[in-house]
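To begin, one chain is listed below as structure tokens, in the form predicted alone.
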Amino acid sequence: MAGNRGVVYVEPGKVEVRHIDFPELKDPSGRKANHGVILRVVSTNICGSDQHMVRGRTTAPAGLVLGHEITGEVVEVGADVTTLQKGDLVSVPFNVACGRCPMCKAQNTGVCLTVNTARPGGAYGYVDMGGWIGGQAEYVMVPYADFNLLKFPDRDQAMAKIRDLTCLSDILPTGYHGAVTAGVGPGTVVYVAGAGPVGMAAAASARLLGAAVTIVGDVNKARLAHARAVGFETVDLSEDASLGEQIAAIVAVPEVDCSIDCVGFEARGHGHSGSQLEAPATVLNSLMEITKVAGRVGIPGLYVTDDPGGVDAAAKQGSLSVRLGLGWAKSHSFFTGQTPVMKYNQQLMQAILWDRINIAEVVNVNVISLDDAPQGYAAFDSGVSKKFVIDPHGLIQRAA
């Protein structure tokens, strides 16, 4: 049997690459999973959601194998799998979903009712999401494979586009979901809060959906510089000018048609002094201020039910000082929750294969080895404008 190594959460601020068990066709309770497959991991990405755990901002236990953004090659097929075979190259939605429950049948795969005994919804390598082993590893098991996996139609074509296709497991559908639920369409003016990878994916998605102008806001000057370099307008939230004033300088009015929160609960305040201080409700409140009456706010940014590092007792329980009265008065619509990746990944795959979206360039994909994963985590946490993609077997480098 082949060996296996994976990225393991050790303690706040520390991950290590360790030898881990080779995956078996079993679910977290130990029951046989003949509906699953084992993948040799081709690419697996470091996500901002992983960083929340590594910073100690969740209840993630030590020893958790990380990684929910996975692309792989099928190397073992369960007896009940009918649509896949060894050698197939596939994208893995980060949602673990059974395909049988009412939520899955309605395409709400982010809240599958059967894959997690604690709450609706499952994910690989994530706290409170069902105990499924993460995919920042050499090999990983994927359950309900016929339902969950997106098979690429041509292996050579896929490997030529692998730097883009690796974004299909989470980041691109998540950004796209944020844009769709915010009501982005042809000719719209869009504001994206956050110039990290999810924010950039949302901006790219807004462009794909026909937005007239997409404005990206952040306090990180390096990330804003990258956003400008790939064609977006920007506002610098470390400056003392208000968000509305900076938007008006671009589009002549201090409001937008649609807004997308790609920051989440570790948000920082605005202005020279505020940008260094955590203010978990500041993004949501600012979006209500600048989104037009009866507009929509898409919220793919992560908010948690338990935050050990919260700024106060309320924040530690996920309770934030949101100005709901303002949103109510302006008849805003809010859309939250995990992205149902399968709702979008087929179409987004085609957009990539037919050069309709250059997502690897927009999020600045940077390929690293599995051994370099800890350094990738540290660099990402420092705020660099890169999306780190782990190449456990060197397949991406060889394809290049």
Ligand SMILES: NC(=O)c1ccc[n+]([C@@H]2O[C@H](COP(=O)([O-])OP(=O)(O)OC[C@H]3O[C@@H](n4cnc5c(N)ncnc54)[C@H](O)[C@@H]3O)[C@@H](O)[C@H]2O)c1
Second form
Amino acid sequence: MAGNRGVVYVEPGKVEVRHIDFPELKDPSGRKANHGVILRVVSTNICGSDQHMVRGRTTAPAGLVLGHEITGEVVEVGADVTTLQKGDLVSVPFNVACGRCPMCKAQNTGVCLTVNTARPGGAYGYVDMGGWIGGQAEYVMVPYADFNLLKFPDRDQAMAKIRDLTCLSDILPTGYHGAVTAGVGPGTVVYVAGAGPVGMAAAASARLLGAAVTIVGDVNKARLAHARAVGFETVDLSEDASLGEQIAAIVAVPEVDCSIDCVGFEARGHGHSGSQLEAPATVLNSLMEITKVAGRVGIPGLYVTDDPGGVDAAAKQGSLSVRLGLGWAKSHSFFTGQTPVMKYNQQLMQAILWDRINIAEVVNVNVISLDDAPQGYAAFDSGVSKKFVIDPHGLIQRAA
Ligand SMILES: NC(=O)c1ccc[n+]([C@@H]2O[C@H](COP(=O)([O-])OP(=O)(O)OC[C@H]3O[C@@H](n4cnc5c(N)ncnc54)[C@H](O)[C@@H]3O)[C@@H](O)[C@H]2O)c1
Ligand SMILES: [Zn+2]
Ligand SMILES: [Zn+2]
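Right, the form predicted alone is done, so what does the form predicted together with the ligand look like?
Then the entire complex follows, led off by the chain already shown.
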């Protein structure tokens, strides 16, 4: 049997590349999974969601094999798989979904009812998401493959755009979902909180959806400089001028039509001194201030139920001081949760293949080897404006 190596969470601040088992067509309970396939991983990305675990901000256990953003080549096909063959190049939605339960049938694949015994929703390599083994590895198993996988129409065409297509497993559909749920459309004024990869994907999605102007905010000057370089307006929340004042300096009023939280629970406060400290409700509260009445707030940024590193006892249980009264008074709508990737990935794939979106450039894709994954994690954690993509077999380098 071939070997396998993967990125393993060791302790807060530490991941290691280790030998791990070659995947089997079995689910986490050990039951045979003839509906699955085994993939040779072509690309697998490091995500801000992984960082929450690696920073020790979740209850992720040591030894967890990381990786939920996976693109790969089918190398083994389960007996019950009907639409896929060895050699197919596929994008894997980060959600593990069965395709059979009422939520999957309604396209709510982020909260599949059967793939996780602890709560609705499954994912690869993620705490509390069902125990599915992660794909920051050479090989990975994907269950319910007919349902879950998006096959690229042409292998050579796909390899030529692989740096963009690798974003289909999570961040591009996630940014897009944030924009769609926030009501972005032709001529809208949009604010995106967070200039990380998800925020940049949301900004690119807003542009694709026809936004008149997209303003990206962060406390990280390097990331803001990159956002400007790829064509967005920016606001710097480490400055003392308020978010509303900075928005007014761009669009003449302290208000936007649509807003998207691409930060989540590890949010910094605003202002020169505030931005030095974590203040987890900052983004949600500031979005209620600047979103017009009856507006919609997309919230792909992650909020957890348990946070060992929370700023106070309430935050340790995911309870934040959210000023809901303000949002209620303004008739705001809020959209939360894991992105149902499958709702969007087919169309976004076509948008990439037909050059309607330059996502790799916007998120600044940086390809690294599997052995360099620990350095990739450390660099991403330091806040560089890059999206790290692991190339475990050197296939991307060879295709370039
Ligand atoms: N809903 C989903 O399905 C889904 C999918 C992928 C990622 N996520 C989540 O999306 C979030 C963003 O992911 P990422 O990979 O871009 O992470 P990231 O950590 O690289 O980016 C977050 C950015 O937010 C900035 N920030 C901090 N406080 C801020 C504030 N008050 N205002 C504006 N910006 C602020 C940080 O400086 C950082 O640049 C994470 O919480 C991640 O877990 C959710
Ligand atoms: Zn992700
Ligand atoms: Zn399901």
